[in-house]
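What follows is one chain in structure tokens, specifically the form predicted alone.
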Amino acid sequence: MTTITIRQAPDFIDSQVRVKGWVEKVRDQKSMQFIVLRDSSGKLQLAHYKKGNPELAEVISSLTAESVIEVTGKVVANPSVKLGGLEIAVEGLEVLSKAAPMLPIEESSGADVRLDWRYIDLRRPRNRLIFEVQTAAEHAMREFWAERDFIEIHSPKLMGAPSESGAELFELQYFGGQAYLAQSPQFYKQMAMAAGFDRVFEIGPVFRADPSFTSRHATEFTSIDVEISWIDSHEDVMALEEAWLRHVLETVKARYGERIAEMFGVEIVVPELPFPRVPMAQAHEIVAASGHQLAENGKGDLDPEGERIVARYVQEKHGHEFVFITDYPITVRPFYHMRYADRPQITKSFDLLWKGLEITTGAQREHRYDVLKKQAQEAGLSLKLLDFYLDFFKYGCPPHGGYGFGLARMLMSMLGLKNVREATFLFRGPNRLEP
């Protein structure tokens, strides 16, 4: 007999089959019992006629929502049945786990209860496509760094110095020590620029100590990291991040897209190229222009509300989902972003917003020993704990620069989330560290 998956099913009419899944509901009528049965592939009934079998009749009475449970029988053609036109006629059924009579979530459970009981979340077909999309979109990325030679790096995620500020860390005891979990993968990125390694990615964690509660942020998210030498620009960097984007975007529609279209309400839309640019001067005149007024303390940037001002505004003008805003003041940026030479309170920086949410930092960094030196110490930082980093500029560096994205942020845009905790498999907040 063939073990099948649910998706397998049309090419076994008339066949004598064994499917595995879970119970997702039992109807239990005067003559006749069903069962929607769920694999990672969809869902099938199961059908059986009460008196041909009534022992098996009162094992599947007594099923209960989410039960784990392994069905032979008859896959049968039937047009009156939904799921698929078929179904499968009942012979023996075998519970392999049997789940607890009351769930702890239901449809209507709210997002931290659902948090609480993530697994059981995670069962939902919706959710599943959510992490389907991300390993489609992650292999899409890999494929199109391996056609450019790009070098694939683990940089640690113990560190003997902050790698972005001060601000944000998370420190721990280390022998004796200190040490400090990294905030991103930037220094060693750098490292293997001045290593000559021309190309690297590097998908892999970061922690923020932001004790923020947004729809936007996490204290451990996933981050994909790009750095490349040999540029002229940022406008070098911003060209490959937005063609990568589109190629990323051409093979999730291409494989999703008429599921996340039902699913989520959502068009996978393939940007042009290039995507508009937008200085950080102008787009302070569109907020401007608005009505909204920016924060003092904002030192430049713009807040979330400035961030979809532009967004409406290019999507208004331009017909696009996408928008750099580059130049941003030395203000809002770390030190080793380089700096214009006429302009050098303005950084050859950028970010990259997608339907108003802020998904990429990105910059050409300082490469120059002496120039890079001088502007740590003018951001007041520890040149004894920059010593690491510094020595990697002494014997010749390339120009170069690259940019930081996150992946959770790519799935909340792109699939229209409403939190990013729903594009994360384990969610991780100043509340929350299990499950």
Contents of the next structure:
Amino acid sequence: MTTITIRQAPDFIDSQVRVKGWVEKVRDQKSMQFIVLRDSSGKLQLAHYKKGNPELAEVISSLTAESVIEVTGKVVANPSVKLGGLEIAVEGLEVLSKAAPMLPIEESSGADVRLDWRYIDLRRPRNRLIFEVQTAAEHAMREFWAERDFIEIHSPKLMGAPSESGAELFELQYFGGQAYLAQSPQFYKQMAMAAGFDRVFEIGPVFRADPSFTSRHATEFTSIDVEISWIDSHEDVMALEEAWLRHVLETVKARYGERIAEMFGVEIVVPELPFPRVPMAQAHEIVAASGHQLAENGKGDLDPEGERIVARYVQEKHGHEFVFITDYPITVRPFYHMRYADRPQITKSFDLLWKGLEITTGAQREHRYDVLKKQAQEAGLSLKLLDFYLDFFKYGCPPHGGYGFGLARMLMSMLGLKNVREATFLFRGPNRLEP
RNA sequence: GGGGGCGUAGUGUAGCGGUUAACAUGCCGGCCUGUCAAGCCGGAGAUCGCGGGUUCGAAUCCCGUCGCUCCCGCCA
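Cool, the form predicted alone is there; where's the form predicted together with the RNA?
Full complex below, order starting with the chain above.
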């Protein structure tokens, strides 16, 4: 007998098959019993005439929701069945794993309980789809990189010294001494440039000890990092990122566009190239014109509301979901961002907003040893701790730049999710280390 | 780190000084010519987050505490 997935059932009408899955619903009547069975490919009705097999009827009566069963029977076309117009006439049924009655969550449950019982919540087709989309997106990314001779790197997550600011690092015991969890592969991907790798990417975890209580922050998340050599400016990096994202969205739309529309009510728009660019100075004008006041101690950066305003403006004016904010002042950027030769207060950097949400920070990096060292000193950083990093630029390093990109934030924007927790298999935040 | 909101059956909510603490859903039992958001009847299930206070009387008001959540800061 052939074992099939539910999706394949229409191809097996009038055949004997075996299906396996979860019991979603049992409707037990006087003479008929119906089960809605769910597997990862879909849902299917199972039907049983009680009289035909009282023993089997007994088993079906005692089924609990979410039990795992294996069923054999004949696939029958039946136009009156609302679920796909077909059903299986059950002949045999085996309970592989009985679920305790009374599930701890249901569809209407609050976000927090649902995270407590994540493995049950993830069974919902809608939630599974998030990760099917994630898989397709990552695959499309790799496809794009592979065609362009990128090298995939896996940088260490244990570090002996802080990689960037130091303020948001997790510290841990390391034999007799101390180590840190990497909050970015930043320095290592730049090291790969010094190593002559030309173009690299990494998809991996990063750790940030930020007590951030928002819908878009996590203490551990998957970062996508890209770095390329031989660029003329950050424009080359933006051109790469927008082409890459276009490819990702094309792929996702082709394969999952319909199901995404059905489950999330969102249309995937394949973005036009190039994405609109708004220099920071202009962004401020747009925000001011909208009547929103930026905080005075903001040092020239946009606040989240400002970002949403600029995104809305671009959407209205250019009909585009994406916008690159460029030319950030040095006050809000790290020391290693390159500055314009003629405007030393402005960095050759950018953020990418998608539907008003920040999903990327990128820049051309300063690759000239002396300049970099000077900028680090100005920023008040300890040259001793930075020595290993500064050394990358001492023995010949090409001009380069890159970006960091939040995977869960991308899914959040793409699918219109309320928060990043839904787009993370197992979320980690200041208040959550379990499950 | 700052500010706001919320903690009531398994789940989602109502009640906001005096009720046997209500409703929905789920669960258990019964009924039901093929159901499909099934329907009908019955039942069990809550020391109203915890501690203290005010009051003749507290789920309800006050204080504290813990937990969750949203926004800001920070960022991806």
